[in-house]
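In structure tokens, the next block holds one chain alone, the form predicted on its own.
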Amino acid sequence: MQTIRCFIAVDISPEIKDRISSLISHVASQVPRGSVRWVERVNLHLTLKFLGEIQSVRANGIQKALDLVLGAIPAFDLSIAGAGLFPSARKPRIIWLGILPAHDVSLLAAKVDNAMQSLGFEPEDRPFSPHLTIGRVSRDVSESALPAIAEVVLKNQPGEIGMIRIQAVTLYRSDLRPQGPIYTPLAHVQLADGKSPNPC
């Protein structure tokens, strides 16, 4: 039986993607060449839960489980602002943008996690930390280059990049390729804004 790699996420509007892409280009020009793998514009998203490898026939059941819990959550707005590094500025591995306010999207992520638990997926083992990943430090980068990467990110704090309206979550298929991942939407599940779920 076919298995596919999947995750659940919130989409980013084209306008905000353009602004983030401009920020990435600006920061990328200042860090050591090849030291960071930047997220392509088309792949920018806010991950709510990573599901891993699943049987493809489960996608329909996942959509239905999400619909049951998310249909009662009103649509809401988020602000994308600020930048930071995981796990720390001393040893950066992930470059991210901040999400505000954290409460609403954390509640949404918790509802998604609960819905997936009902289908047998493991619950998250640590609190949800709202962020939007824009880059990953390459594994072969020397330790001496890490401070330079952190310094560039921290001195280029973007302030508020913009607002996004959260009206739906998307179930994505992720195909890993040498040139970068390809994300394919499998289903959209609307929040409580008067619309019904739309399969892709």
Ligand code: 2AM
Given for the second form:
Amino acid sequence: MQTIRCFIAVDISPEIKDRISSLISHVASQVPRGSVRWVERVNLHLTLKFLGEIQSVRANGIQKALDLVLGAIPAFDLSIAGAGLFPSARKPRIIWLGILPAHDVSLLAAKVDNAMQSLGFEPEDRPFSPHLTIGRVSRDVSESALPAIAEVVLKNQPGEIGMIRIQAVTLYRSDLRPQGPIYTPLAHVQLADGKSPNPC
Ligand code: 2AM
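For comparison with the form predicted on its own, produce the structure of the form predicted together with the ligand.
Expanding to the full complex; the earlier chain stays at the top.
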């Protein structure tokens, strides 16, 4: 049986992707080359739920379960602003942009999580923390070099990058390749008054 690695995410509009890409270029020029794997413009997204490896035949059922719950949630706006680091600025591994307000998108993530639970996926054991990952610190960066990377990120903290209208969520397939992941949309599911998602 074929398995595929999947996740459910919100897409980012082309304009906002452009702004984020400019920010990434600016920050990347100030940290040692190769110290961070920056997210490619085409791959920028806001993850709602990581599903991991699933049997490919389940994709249809996932789309149907999402259809059932998301059709009742009205579209809403989010602002992308600020930057931060997981798990901490002392030992950063993930570099992210903030998402505001947290409430609506957390509710959306909870609905998605519930829908996936009904299909037998494990519920999230940690509260949803809305963020848009823009970079991952390479494993081979020494611990002593980590705070300097965090300092660059925090020094270049953006104000509001822009608003995105959340009208749909996308089920993605993720193929991990040495050159970087390839994300392929498998299904778009509209919110209550959602229109077709923005083209990448
Ligand atoms: P992130 O944005 O929080 O980093 C596709 O791989 C997306 O799924 C990533 O953007 C990542 O979300 C999330 N993801 C990848 N591997 C994961 C894992 N093992 N556990 C949870 N989320 C994961």
